[in-house]
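Only one chain is given next, in structure tokens, and it is the form predicted on its own.
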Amino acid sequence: MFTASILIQQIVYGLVIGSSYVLMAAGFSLIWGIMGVLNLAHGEFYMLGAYIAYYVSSLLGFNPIMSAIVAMAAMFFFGIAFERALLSPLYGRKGWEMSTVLITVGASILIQNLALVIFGEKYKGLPMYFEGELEIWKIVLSYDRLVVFLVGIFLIALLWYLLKYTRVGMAMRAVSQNQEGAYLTGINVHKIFYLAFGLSAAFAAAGGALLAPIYFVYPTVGAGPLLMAFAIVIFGGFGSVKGAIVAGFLLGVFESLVVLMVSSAWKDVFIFVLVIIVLTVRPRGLFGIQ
């Protein structure tokens, strides 16, 4: 039987996976909004954001939190140099749209062996950040769970301040909502482009850095998340920063409530019918436009 401090307390546990899962579709979505590409190798960037936070702990000596923002800030420029080195010379050429799927899937499957090779197929996991709990009135949180949380609202936080109140991000967003228009006033596109596929890269590995103490890292580890930001991102809305950062929050709860009710081995099946349900209703999603 379920009472309501267990059900509270999965409602929480929901709400700490989903800043995670925020943190992966919100970059997921930037670059669509932004530059229309469909990134097919973020889910590397979360894999590859897990693996320096654990190598940077376990050879450095950093502390979790340290190592994940050595982590995100490695793959900034990582990102950067990705999309120079492999869309910017597709862009305004026929076809570009399905050229960059091409790269980015080509790419996934590249980073994957070269994890495999480089770091083994053994898993690998980070230290808790804390030992410990957290209790409230029944409901029992650990220490690492909440600063998972709470750095995540943080970068989310963060996100949101410097696509609202920057300069930097009142371009991005001119960008995404006329590109030729935001050219004609001065705007540097291509910088844009790749300052927006370095933000994105940096929080895919936020959010595999930030779990890495919770679930281990191994080659593939991003398939899931990736998949996961793919259902935020059609659920919220294609392009739409707010819609996945709503949508993650409201699938990591929903998530959280089917194992609670069903069991962990339906709840991606329980995700994707909600989703479907959804479109069925708003075909853009929650924030698109209609």
Given for the second form:
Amino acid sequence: MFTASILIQQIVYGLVIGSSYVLMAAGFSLIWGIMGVLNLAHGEFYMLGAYIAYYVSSLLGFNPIMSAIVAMAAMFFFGIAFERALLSPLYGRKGWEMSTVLITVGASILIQNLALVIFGEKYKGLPMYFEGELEIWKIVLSYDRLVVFLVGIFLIALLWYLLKYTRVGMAMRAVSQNQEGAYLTGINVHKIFYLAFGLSAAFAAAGGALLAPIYFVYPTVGAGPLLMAFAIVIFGGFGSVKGAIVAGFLLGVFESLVVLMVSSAWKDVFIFVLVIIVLTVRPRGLFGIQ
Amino acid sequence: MYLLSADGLSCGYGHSQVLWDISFHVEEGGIVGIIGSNGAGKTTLLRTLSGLVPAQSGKIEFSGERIEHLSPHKIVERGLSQIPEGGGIFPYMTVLENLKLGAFLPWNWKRISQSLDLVFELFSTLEDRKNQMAGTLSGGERQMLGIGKGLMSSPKLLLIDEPSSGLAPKLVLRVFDNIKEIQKHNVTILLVEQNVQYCLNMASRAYVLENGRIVLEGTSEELIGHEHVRKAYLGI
Ligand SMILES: Nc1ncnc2c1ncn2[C@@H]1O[C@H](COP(=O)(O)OP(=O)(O)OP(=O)(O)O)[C@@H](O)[C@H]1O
Ligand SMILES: [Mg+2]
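Having seen the form predicted on its own, please provide the structure of the form predicted together with the partner chain.
Below: every chain and molecule of the assembly, starting with the one above.
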């Protein structure tokens, strides 16, 4: 059997991964809530964020926190450009939300292949940046992981604050709850669309950038996190950022425990069985709106 | 010069035309009414004025500027706000957050606390319920919140779509009192109502909309005395 400390250790690892999942899923959910768009290229934002962090760290020697900031800033603008170029021409057409599924799948494939050409298929990894590890009650946590976790928590709190208290964040929630009401309130809804897209891309990039020093980076590295974002958003409730936060951590821990108790090969199966159970018992997810 | 005027306005949804050749005006100060039965096109007219439905032809002038080509947020910026049916509120936000969003425009955002004081003075219920989710308010409270939110945008002209819909008669009186109250704060009002009696009591002038056309116009006294209005709308 496992000792308590191994179990706790694994839960802590789950929270670390969970923080990255939350960053990924919160933006995915936000875009669904605000625009009704299922952004299937969201995993590529994660992948690009991870590559940017990788190159900035390995070429310029930036620390992981700085690299994550650079990745977020770059991907914020990339996200806006993506929305302006590929999605905004569709607005107002009948059923445009559905056509975005095709467009984002296409963009996802295109970006993956470009990454393959430009960055190569080789897995890229970074050496440890903060050497050493923290040990409390036999639980060992490398400083790298600790930093990932703390920065992740900080960013999640930042996103929460943005949405809850700032003028633009409130406008984003307004658009997601009553689009026509938002128009009549004087909110420039299309501007909110691209700002939300930029924000969502930046946070996905943070998820990728933060895990770059721990895991490997490769052109299809975004596929897993996208699938995970799906599971989290179903679990937490479509369009709910609060749901994404709670479900992201829960599924991160759940995944870690499955890896410990069963095997890593089974983790996706377990996660999707869990999601199917949730869908059966509570179709709108934990915090979903009917 | 009128605060708002429409000239030869036509519009519709896709291939079905809803409004034909609408011309009317609203002078500054006071309340102007628009009455008409279900499906006459009242809501569509307000949506067109707010830029939510594009005008197919004709022009709309507000404060001396053409606005029919502007997007909805630009129209709000110029001082023309609308309270749609149901209040146009955000159901999963608190009453306070809804009111704050009413002051979304930068120049209103800066003076949010003064505007809040004014709204709470008019509607003390909203202050008591400021931390309640807007979606859980009763119909009357929701209507009040819609009006409060509209006031927060400090509009020159407020379009109000059927404030009495779904309310008990006693509440209707309250809501109309509220509307009279805000009119005292230099807000001109264009009021759409199916409740013709009330509407004509409130408004100084009114237009009658039938099948997408304006068929009658006049002062409220004239309309109350008009045979067609008495038969078709007042049931006398
Ligand atoms: N989004 C839409 N698409 C197509 N047709 C619409 C749409 N909205 C309204 N209509 C049609 O336009 C006509 C006028 O509708 P409108 O809502 O303006 O009427 P109204 O006078 O406000 O009626 P009510 O008193 O019931 O609110 C109706 O025939 C309606 O079916
Ligand atoms: Mg109507």
